[in-house]
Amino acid sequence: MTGVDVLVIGAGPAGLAAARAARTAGARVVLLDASDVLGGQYWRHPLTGARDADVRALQHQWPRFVALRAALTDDPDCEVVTGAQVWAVDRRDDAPPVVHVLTGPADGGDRPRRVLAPRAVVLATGAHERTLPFPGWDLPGVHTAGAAQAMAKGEHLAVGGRVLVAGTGPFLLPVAAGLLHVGATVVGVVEAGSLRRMARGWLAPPYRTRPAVLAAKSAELGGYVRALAAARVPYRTGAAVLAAHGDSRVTSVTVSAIDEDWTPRPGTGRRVAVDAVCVSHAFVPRTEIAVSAGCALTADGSVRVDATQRTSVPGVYAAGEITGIGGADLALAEGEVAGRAAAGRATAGGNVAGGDGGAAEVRRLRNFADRMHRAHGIRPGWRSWVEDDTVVCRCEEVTAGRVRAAQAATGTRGLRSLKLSSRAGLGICQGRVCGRNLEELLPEVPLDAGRTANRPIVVPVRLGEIATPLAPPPATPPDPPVAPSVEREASP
């Protein structure tokens, strides 16, 4: 078992910023990421062989990533471990958890095992996409928008030749632009939010976003608009993909106008010929490790943190999308705050940051994220898209009708019992794809408060890889005194 000053889990924008801030404050750092390259999904890029021009064309803030990567990989007091999968954590009283790690290819055998006992932990595990179910969404050729972007960034490949991008949120625009760059024909971008609702969300007071942030975001938006306009890509608002059609794979989709609450408008559906469709409706914080560590969550399922990014567990900090979806700029700012605070605890140096430690910048960027959620948040009318024969759990091939029948037969009000009686959420993804949809699928039967993301074993592992008995963890010195701070919650 290895003692560590600061352990950072996740090497996306938040994790890289946290690791760099902790090193600047004097702590020895171990940075873990499951991927073979640093950068997370935001700075996803090929391992080798790509032209620099192609990489830069699909990235934002690339020089900042290059600088962060160089600073950490060249630092002898920062150990960077890629291909590192955290599969479980053990809680300790008044101390950060012991972290169990396997390194190497996920499908390889006999992966080396490490057990880390950190003085402070920064969780920067990011988020995964949420796609709302609709008839035919399980057909080959129906992808998440994030999968399409990952293929474009990581492999320089398009998921199809004739592609429709649909869902809601600003993320649709870089996905469409990336598909154009790798040679796809984008037949349209379909945004569920209406112009009226988006205007109300983005323009609502109070105005706390820095002009520099607005200028940068406006320039980024302008670049996407120019790319789509040059390719004559239609952009439609107040509409959604309600069905995908095809036998062995998708050949067309039905696009319909929807009301403000996302209820389809009768008679407005039309078919669009495609060989691929990319859909994204939201992002869900990846909180499996945080939940296993005992971290409290907010009402929207993100990790609860205070002004220093400290969670409810002593010595555990969180940054980035797991504290609330807000984009790369917010993740970078939160990572810097969390890294400094974690270093202060690990080295008994108290609050090593000057001033407010960056918390004011986090608040300003959170205001920008709140506007995004008001403009593009999921509305309850989506449930009317889901017919009884619509698959809602693709791993176990469970339909909405089966879930409804299981609830009616058992009278359950609990998510766990609903999973066990219907098998929805019990497949290999363990509810990552269908979990939030299941939580909201039955509005007429309010389920007990809770979440589906409670998985003590974070990922599948071989018994042989974890069979060796472990020595008890070493004692951890008590927390240095810290000033109380006010908790904040991510907006629902």
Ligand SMILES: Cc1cc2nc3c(=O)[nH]c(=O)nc-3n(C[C@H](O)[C@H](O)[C@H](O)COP(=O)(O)OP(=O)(O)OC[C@H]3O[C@@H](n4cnc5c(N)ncnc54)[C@H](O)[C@@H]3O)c2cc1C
Contents of the next structure:
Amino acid sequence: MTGVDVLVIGAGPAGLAAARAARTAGARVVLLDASDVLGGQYWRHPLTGARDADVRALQHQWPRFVALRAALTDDPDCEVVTGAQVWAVDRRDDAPPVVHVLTGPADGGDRPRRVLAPRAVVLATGAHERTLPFPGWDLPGVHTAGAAQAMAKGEHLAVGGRVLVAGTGPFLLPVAAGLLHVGATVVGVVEAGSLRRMARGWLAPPYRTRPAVLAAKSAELGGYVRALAAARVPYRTGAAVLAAHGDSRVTSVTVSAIDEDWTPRPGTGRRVAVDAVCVSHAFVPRTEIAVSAGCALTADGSVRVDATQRTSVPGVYAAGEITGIGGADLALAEGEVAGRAAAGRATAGGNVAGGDGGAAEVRRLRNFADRMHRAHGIRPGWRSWVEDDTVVCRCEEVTAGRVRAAQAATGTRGLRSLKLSSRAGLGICQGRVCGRNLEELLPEVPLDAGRTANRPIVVPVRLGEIATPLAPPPATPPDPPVAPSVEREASP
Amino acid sequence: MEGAQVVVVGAGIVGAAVARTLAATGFRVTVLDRGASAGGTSSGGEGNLLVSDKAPGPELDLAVLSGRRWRELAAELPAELGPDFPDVEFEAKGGLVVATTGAGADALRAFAGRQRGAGVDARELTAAEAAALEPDLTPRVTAAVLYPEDAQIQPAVATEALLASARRHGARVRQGVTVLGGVVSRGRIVGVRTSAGHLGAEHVVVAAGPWSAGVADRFGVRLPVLPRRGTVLVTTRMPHRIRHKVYDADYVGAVESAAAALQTSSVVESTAAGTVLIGSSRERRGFDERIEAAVVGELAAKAMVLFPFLADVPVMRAYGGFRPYVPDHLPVIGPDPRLPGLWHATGHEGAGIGLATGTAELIGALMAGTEPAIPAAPFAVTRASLEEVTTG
Ligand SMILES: Cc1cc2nc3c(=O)[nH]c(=O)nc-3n(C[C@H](O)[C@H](O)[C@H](O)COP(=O)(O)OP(=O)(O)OC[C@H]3O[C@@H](n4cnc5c(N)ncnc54)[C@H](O)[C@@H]3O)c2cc1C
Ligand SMILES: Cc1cc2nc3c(=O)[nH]c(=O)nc-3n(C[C@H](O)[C@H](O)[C@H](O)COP(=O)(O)OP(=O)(O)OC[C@H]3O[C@@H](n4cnc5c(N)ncnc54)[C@H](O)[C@@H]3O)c2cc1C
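For comparison with the form predicted alone, would you give the structure of this protein in the form predicted in complex with the ligand?
Zooming out: every chain and molecule, the one shown earlier first.
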């Protein structure tokens, strides 16, 4: 293959749909994902030997995935690279960024390095989970719901025998259902949103969501609800896990009623015996590549896009969870729009047909996502769950008390200064896990809020892997016709 | 003049040090920063307090004075601020400069000899002695010089500590307030205009780091301070294997050079937390915040020349800032005769953390009308080497 018209980063629902749409429009495509398998979070599955029964129980729209995967991997004009970690991107003024990739197992020897300079890029890097801290959340046995789900889907293993699932959002349901399927006893699903707030959020006008979309969504969620009901899993709203107890690992949790602001109702705490807890409160768009590429973000930290999924940087498109959390259907729809638009730009028109190409579908699904956020958004009362000795930054083991004391001592209104004086957020996760929580724990909105999104090194990489003094970036070919634009570099 | 109202523009390390000294001298000080405290260059670099990279001359004199004051402060500040104040992580660990080529060795020995002549403690080591001090150092050492006076500090915490001390002496620190210009009456400053209204002031000290030219411009004077991009890498935590601040001898050349293109030279050091900092690049590209893979790759390569074991160590972060530099590579410190009441304390390039204390002492003496510990004339905005740029 000679030139890259469209580079798609991330092969979850959004990236797969984007790659497919770009190919349909006639562009040559490279699709990269850091994982060893395609499918992203939604279609996470074992590298080999997914059993039909597991697929039926754990996967949704699996035939759609299989069709997408086959269409892309069988296509000579689409290069699919798994185990491909984008570790840096160089923003350019007049062209999409140059993308730096390491391929192969992260713990292997020197990973081959690759540098790509495509005509258009689709960013589809998804989201990571946000978990709110509470006393004991750093005990072994307390997991993020996503990690539990990934273990169930990817390895068919349960994180524990007696498991409580807690947090907020429709995501709790598939996690609980997945745990049941892999043999755990789910002792309850605890949803922080109150019934009133959930009803207000889900039912508020305008009703742009098509009944068919709602029906499909409800069928998926309904399937989970039936699975939970059949196993007699209690589902409780307006409550939260306020503490996890245990010496070397969690043995019980305190579940309390909370009000609409998520402030605990005194005297309602009750102990529940468990050997694992799965918590999930929100998803945070994984935007480091977008930020390095120069893409503007919205106030809530997702990548800003227009109706054709175009970001603020010419030639860079974004789709899926990085443009705002909205679920797999929205990711698929956005991916399709983004792939077409990127192909249109890269091939100066190409075979991009008329019509709105799915933009209306994206709008309808966004409306659905907005309802979800109104029903399940994090409320400020969570801050009262945090005690002075609650760890807020797990990498550096920094407690809330230390953060508050450093803020009081220095009087700074800056997150950067506070991180340096408390060490919160300076560890290996670089604030991906704790950044938002830290920001919200401060008495005032920090004057440099949002700066933590800037992480030029996307993931930790060994110095030896990136150390070869690099040749100047390969030139982006002038608009079509095409010259070679992929370069392989020998490993150092 | 004591008791007079002073506005310091900028809550970086230089503004913080100046505010503390002036407040302690009896001036009524207000520090204004458009952003958060320690949110600019002072938290975007490293915290080396160096004499090793300075050639004999006024900057070395300032570095020596500043180093002495830092040592005193390292004891005074914790005593003053109490045990709950975050640690400034002062470490008098010494610097080790090594050359790995024949030409580099000659240049390093010549430079160290000139420094010794000016009173710097610069001890030439054999390769074996260097290896004893730093067991993981490359065996390819062709010359090594130990500078016991080099030290290190956490620059953001140091900035906050100086500000906290200034507050204890009565200074006010206001964050999120932008200085928009001066209020001038009969040819001298009587106040400043800010995003939060007017403020009376007899003196205004520009300590706005790389943005100082823009601030001076709002007061109607030209000040040749330009940004020079720098990038630093941070590794994940690991057991301490690097004991001193270790530089390759190119560092000396890069500091003195005026070339615009990318230059890197290695400065490798462990922090108290166990991460290793690898600095740093020097590029002239305005206020362009991009950090490019090529820069990161070159920093990594040079660090591995000094410490080959680093090849297997993960780097988790690249960050950087803009060194405030003046074309003749000396800071501008003192009053500006073009507008009575206006002062400058800026342009420290890659040494503002180290030079902040001496700078504060000069400003304090000049404003109080006492004799400074070292001559102030070389730092005056009116110096001959700046004539073209300040009047043109
Ligand atoms: C942990 C987790 C579990 C989930 N489980 C469910 C579920 O069970 N049911 C459900 O309905 N929804 C679930 N969701 C939500 C659902 O997965 C998303 O709505 C959907 O996957 C979004 O698709 P996407 O393409 O935007 O992102 P993703 O599916 O997250 O895909 C992003 C892809 O980008 C890749 N990537 C990211 N950064 C880089 C990089 N630097 N270099 C190379 N590749 C990179 C990742 O490896 C990943 O494969 C889950 C979400 C998460 C985070
Ligand atoms: C990569 C790198 C490595 C470095 N390493 C070292 C080192 O090891 N040792 C060393 O000594 N030095 C080092 N330096 C240099 C040192 O960081 C700087 O010289 C020093 O921080 C400058 O401090 P400052 O207070 O002058 O500026 P800053 O810290 O930038 O503070 C200036 C402040 O002015 C504020 N401001 C600007 N305009 C206005 C306005 N109109 N109104 C109000 N406020 C305003 C800004 O918000 C900012 O907070 C390094 C620099 C870099 C970039």
